[in-house]
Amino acid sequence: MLKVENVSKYYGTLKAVDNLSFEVKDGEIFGLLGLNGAGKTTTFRMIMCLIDDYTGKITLDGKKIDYTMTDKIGFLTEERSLLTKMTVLDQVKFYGVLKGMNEEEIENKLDYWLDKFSISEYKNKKIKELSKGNQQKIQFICAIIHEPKLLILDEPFSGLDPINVELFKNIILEFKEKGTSIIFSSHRMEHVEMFCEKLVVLVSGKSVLSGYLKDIKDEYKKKNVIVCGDIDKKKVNNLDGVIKVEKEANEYIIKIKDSSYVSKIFKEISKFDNITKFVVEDASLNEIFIEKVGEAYEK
């Protein structure tokens, strides 16, 4: 288990991380979210012991993270960190050796992952000859080749098509099932909702929202009513409890204050013709994120 306890980090007079605390249990996927400059990268670097001049405490399985512990951590960076003139084999060997693996073990595991990703033919190709999506696969392999105890994934689906997103998703879930602690960071909130049980949202290095995703949605109260049919948008917009009505493709999204208004809205909607869908959903994490981050900046 990873524990981050009351951690703060200054760059001169700038407080990049402000008294941050969270924990990621074994076999748990945790979301670390925020806008650019919120303190996520600094937090990752402190966890990996690339930055050690901070206050507070960071431990993995009860031990302070230092260079004796970093071999247990895998990190997929948002930016490309591959050496493009190296072959795939040499690149992965380079990372594997840094993590304490021997070359035979690295090559055996590389063959497994290349086959898993259906790119075995690229083993002796130079990184620069690969597409952006295939480079992302190699970067991912570098992060998991040593089967880390803690895996940090920063925008892991960058450059991937939907089929490969699904492949990555399944592999991430396999690591979760093996007991790996996973930190997942993305600006795509639908990807976060797909994985994360718990999360923290940072603004200027400070947590403005944290907890289990289900609890966060329950506490947020606001709901979305999805309707298909011939409704009078203006009339619905004036109903008690309705915040606003949006049209998306062939559906109307009716945003309401809370679930207590659902029955009355259903009664009014049923008066319109050709209603084929009426579904009540929680607000999306994207909506909650935008509102909470906006509130934090207004303070």
Second form
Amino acid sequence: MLKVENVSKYYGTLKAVDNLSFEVKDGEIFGLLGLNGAGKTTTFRMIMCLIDDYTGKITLDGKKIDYTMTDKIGFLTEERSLLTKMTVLDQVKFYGVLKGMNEEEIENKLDYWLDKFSISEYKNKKIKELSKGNQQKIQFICAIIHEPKLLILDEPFSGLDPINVELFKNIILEFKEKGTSIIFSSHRMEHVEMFCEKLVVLVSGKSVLSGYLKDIKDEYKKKNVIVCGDIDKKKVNNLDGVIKVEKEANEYIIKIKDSSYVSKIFKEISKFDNITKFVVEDASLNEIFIEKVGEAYEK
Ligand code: ATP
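Output the form predicted together with adenosine-5'-triphosphate (ATP) next; the form predicted on its own has already been displayed.
What follows is the entire complex, opening with the chain shown before.
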């Protein structure tokens, strides 16, 4: 289990991370979210021991993380960190050896992963000859080749097509099943929602929202009613409990204060013609994120 306790980090006078605490249990996928400059990379770098002049405590399975433990951690960085003139095999060997593996073990594992990603033919090709998506696969393999206890994934789906997003997702879930603690960061809320059970949202290094996604959604009372049909937008806007009505493609999205208004709204909507859909949904993580981050900036 990863435990981050009351961690703060200054760059000169700038407090980049402000008294941050969270834990990621074995087999848990945790989302670390925030706008640009919120302090995510700084937090990753402290966990990885690339920054050590911070206050507070970061432990993995009860032991303070220091440079001797980095072979227990895998880090997929947002920016490309591959040496493009190297071959795939040499690049992965380079990372594997750094993580304490021997060359034979690295090559066996690499063969397994290249096959899994259907890119075995690139083993002896130079990184620069690979497409962006395939480079992302190699970067991912470098992060997992040593089967880390803690896996940090910063924008892992960047540059991937939907089929490969699904493939990555399944592999990440396999690691979760094996008990790996996973920290996931992305600006794409639908990806976070897809598999993070717990999260923290940072604004200027400070947590403004944290906990289990399910609890966050339960506490956030606002709902969306999705309607298809010929409604009078103005009339619906004036109904009790309605916050606003938006049109998206052939649907109306009616944002309401909470579920207690649903039955009255349903009665009113059914008076309009051609109603073919009336569905009540939880607010998306994206909506919650935008509201909470916005509120934090207004304070
Ligand atoms: P992004 O989503 O854009 O990658 P982030 O959440 O990862 O952003 P950080 O890179 O951790 O944010 O930056 C947090 C704050 O610390 C920002 O204000 C940034 O300008 C500042 N910062 C980051 N690295 C340094 C550094 N080496 N020296 C000085 N300030 C820094």
